[in-house]
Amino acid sequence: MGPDFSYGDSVNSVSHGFTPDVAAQLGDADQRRDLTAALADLPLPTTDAEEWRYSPIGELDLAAYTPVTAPPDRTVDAVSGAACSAQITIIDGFVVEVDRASGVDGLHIEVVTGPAPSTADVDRTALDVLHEAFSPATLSIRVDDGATIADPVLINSHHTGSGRAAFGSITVEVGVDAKLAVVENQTSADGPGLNVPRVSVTVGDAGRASYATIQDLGADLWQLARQHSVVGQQGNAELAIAAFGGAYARLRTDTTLAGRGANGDLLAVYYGDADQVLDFRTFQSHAAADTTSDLAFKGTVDDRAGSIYTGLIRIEENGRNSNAHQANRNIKLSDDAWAWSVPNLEIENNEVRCSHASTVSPVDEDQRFFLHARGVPPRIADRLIVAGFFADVVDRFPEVLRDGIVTRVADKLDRRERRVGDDGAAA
């Protein structure tokens, strides 16, 4: 159990520095405007709408972010020591710098000025109508059919806090029978502050494509993310998490597998402390015959933090012999952490395979007593048991971000130990 957001009908409107004279410094102001100009009858949403329950969101103030206008007079560090067909670098949504390595045939970057494409079938809030009004511009990634880009693109996304909203939007297109991998670091300065991000993904014909985000972000910033993609016949699209950072850090994902044979994978792993709350919105929708998708998300959350993970899989009557599998697990290394775990199905067409998990529990003491017994204190014992438990998660990510995610979650269990005695009693 959690804490109740139940706030009822926002009190919150879109306004302040949300108008369309200051859409309209971003370029191409009659769209920006007629865009902003919309806002006034699309209220910010609220816990009513079941992909929002159990969210903090009656707490959103948009009075207290100025949006971005203006690209950053700054740069951040690269990730170095890995090998990349480019490396990207995004601060407050503007793409500052692209440096591509030489000799990858069938890659394709450009930076597309304009409002930003929707990535919102359905559930359109007014959150995605800002975005598009003030994203600056998109980040376009694309492959030609049949080329394979063996080393993958580096995208390195800084939010510098302040007080400032951003509005970071990317596309990926990935052509028939052709091969990208993307990995995104997402960190922010220190401060309160509002990222609304964008990705869509699109994989033609065969095409294999993968996504991976590792969260880094600052303990008072707030992310609301949306990903959509979209995957042809016979193709495969791998989108992967880990999320460590942010006051609240959320993220929708929408998966459709149009084409016969398609596949979806959505992976996470995630580590809340302190008073963090951590939100997974997937939807996963089976459009196609034979196509197959797994989801694995697992998480900790100690101290007062929680996690809130609600996902549908929906089989369309058209997904015969679809398969499809659904698991979130959680554990709790505190009493006050919370972690709330619904998975659904819906399914439309009976020749199908289909199963979900989901648990919310502390340490195992099983586990934790066979270590005892050998001789291991508690706080070391809870650190083997948590870094077992994301290990085979963990394995499925992009090797360059392996190292990263131990290193992060060895991070909060340091923390941890700094507060909790030998015997794993609070300090």
Contents of the next structure:
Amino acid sequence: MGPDFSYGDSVNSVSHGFTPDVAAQLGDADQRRDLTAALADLPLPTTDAEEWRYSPIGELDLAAYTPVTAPPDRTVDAVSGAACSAQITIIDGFVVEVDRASGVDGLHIEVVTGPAPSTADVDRTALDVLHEAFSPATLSIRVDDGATIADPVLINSHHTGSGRAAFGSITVEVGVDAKLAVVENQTSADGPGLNVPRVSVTVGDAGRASYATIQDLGADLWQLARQHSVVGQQGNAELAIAAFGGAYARLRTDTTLAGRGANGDLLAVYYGDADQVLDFRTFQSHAAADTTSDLAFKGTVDDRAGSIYTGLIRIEENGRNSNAHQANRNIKLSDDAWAWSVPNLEIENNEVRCSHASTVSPVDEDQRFFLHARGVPPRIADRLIVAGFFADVVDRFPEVLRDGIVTRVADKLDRRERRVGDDGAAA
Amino acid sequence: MSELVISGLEASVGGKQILRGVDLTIRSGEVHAVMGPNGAGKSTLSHVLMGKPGYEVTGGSVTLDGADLLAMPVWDRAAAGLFLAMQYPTEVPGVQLRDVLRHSIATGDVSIDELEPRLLAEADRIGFEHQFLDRAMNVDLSGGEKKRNETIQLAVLQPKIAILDEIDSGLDVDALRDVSRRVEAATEETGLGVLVITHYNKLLDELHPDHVHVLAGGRIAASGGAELAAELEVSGYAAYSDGSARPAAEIDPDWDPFGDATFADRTL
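Now show me the form predicted in complex with the partner chain; what you just gave was the form predicted on its own.
Time for the whole complex; same chain goes first.
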């Protein structure tokens, strides 16, 4: 009898390098062996599961990737000259450098060895267990109660490609009435690779945390990312992603607004071209009264690229007076590009205000006509419209990232112009 | 001296003939008002002249200083010196007025450095707060601010011929006066020729036309001086109905349900 594909192949039913012996080389051998052994019973995700629907997850071939068991030799040049509280370099999931600014009190940065903590209390799949087993160590960033960290912590995460599988792990804990911003730059070498990063953000009562990422991976990389946040009473968390790279780049975000009056905002800007698939799944739980959330995801897809947004806002029974907004807007620049946009609300309490919106459309013809009528040629008009479309969300990113996002959007548009030429934009 | 010559212009929308042979010549410094009942084709005329997609020109010609406008794409018409002030200026999120002017080929070789003082001077001249210049195009602007904004663009781009399409809709009295005065000044300062499309006289009290035309049944049914507008005020357009107008219950295809006009305004 053949394998039952409706539940997916279990990880160990295919031959690959993610074995207990290899995991054991990362230290804490017993724990890692147990985790790896547990994979035998866990199916790899398939598109039958709602949260993987429309995705190319069925093409994931673990045998094509090699786990990394030792930190690579090479280092990455520090990317930013911007003011920061610390600059951290992660290569293939290994923290290779922590460079702290002097005179920053209340900020603790440690590298904690051992398997990664599970950030996936719910829907723990083989990928999550694989991550725990093969994550070399966890970068832990903590802010003491009452401490405000003025400048952001910058993380440069690099994947060296070459068929490697990297499992980075980051935890951010912001104490009561504390404040921190983390900015992550994700890059990679060209060529195939698998990147499975996990970020967990915990915000104490009245704390404020933001975690913003520019995903600028190479065109052949697969990324299966998860972010997880829990926000305490009157706390505020903002998770933002600007996604431009990867062959298939996915981010699942789970947010729990646990304390009364907590706020959790989710932002995304994405631009896919060629055959890219950019995939976003959000799960937001309003688990306490007076909690608020605002989700603003904006994307552009060109060529044969696709984007997926599925989002669920769940107002729990005790989420009285919650206020949630969810908007996903997409511009389709070519006929072959596609965008799935599926916002969902589940409301268990009647005294709430929720709204959701979702659009997928080509460049607006009236906006085009207006600009053309002012003498703006079509090539530039489309550029202005697409860049302008992103502007309100980009403006909500940390300032240190904004120029980079605008530049990457411009790079994508440049590439489009080189491909399609001056006549490519509709007249 | 520039000259926009519209000759025997015929156009249809979705297979329905709207313009049935429009003849009109507008020269530098002249102000022509085209009036007419709803559904007469006034907005169609302005859109066809600028080249808005969705209209099919089925006959006639339009030239600006001898150049065939109908053969040009929209942006080249703008570069040739045609400007359309829109009835409902389009919101373009995230795109500022400066971005548009900077990238307009209609500004010729004007540098950004030259553009900025001109922009600020024009904003001051028409009472447009500088903070609004940083806003996205027409986003969160009142009706009056939008029309002032259109007028600033007109003044900075310095076209040869401007079409003002129902520029009075959604405009308060002060804005109407400011816009009219600026346009009138342009006729003297830069020799702007103006084609103003309206169905209210109020605008013509401010923007004094040299010529008034009645557009009915898809053609110019009558032409005269300012006295014609006054006459229309009293007698209406009934005299110009030639039976080709659409039945009363039909809605103007140009009617914007989200615009300022009421539904009742917009039925024939």
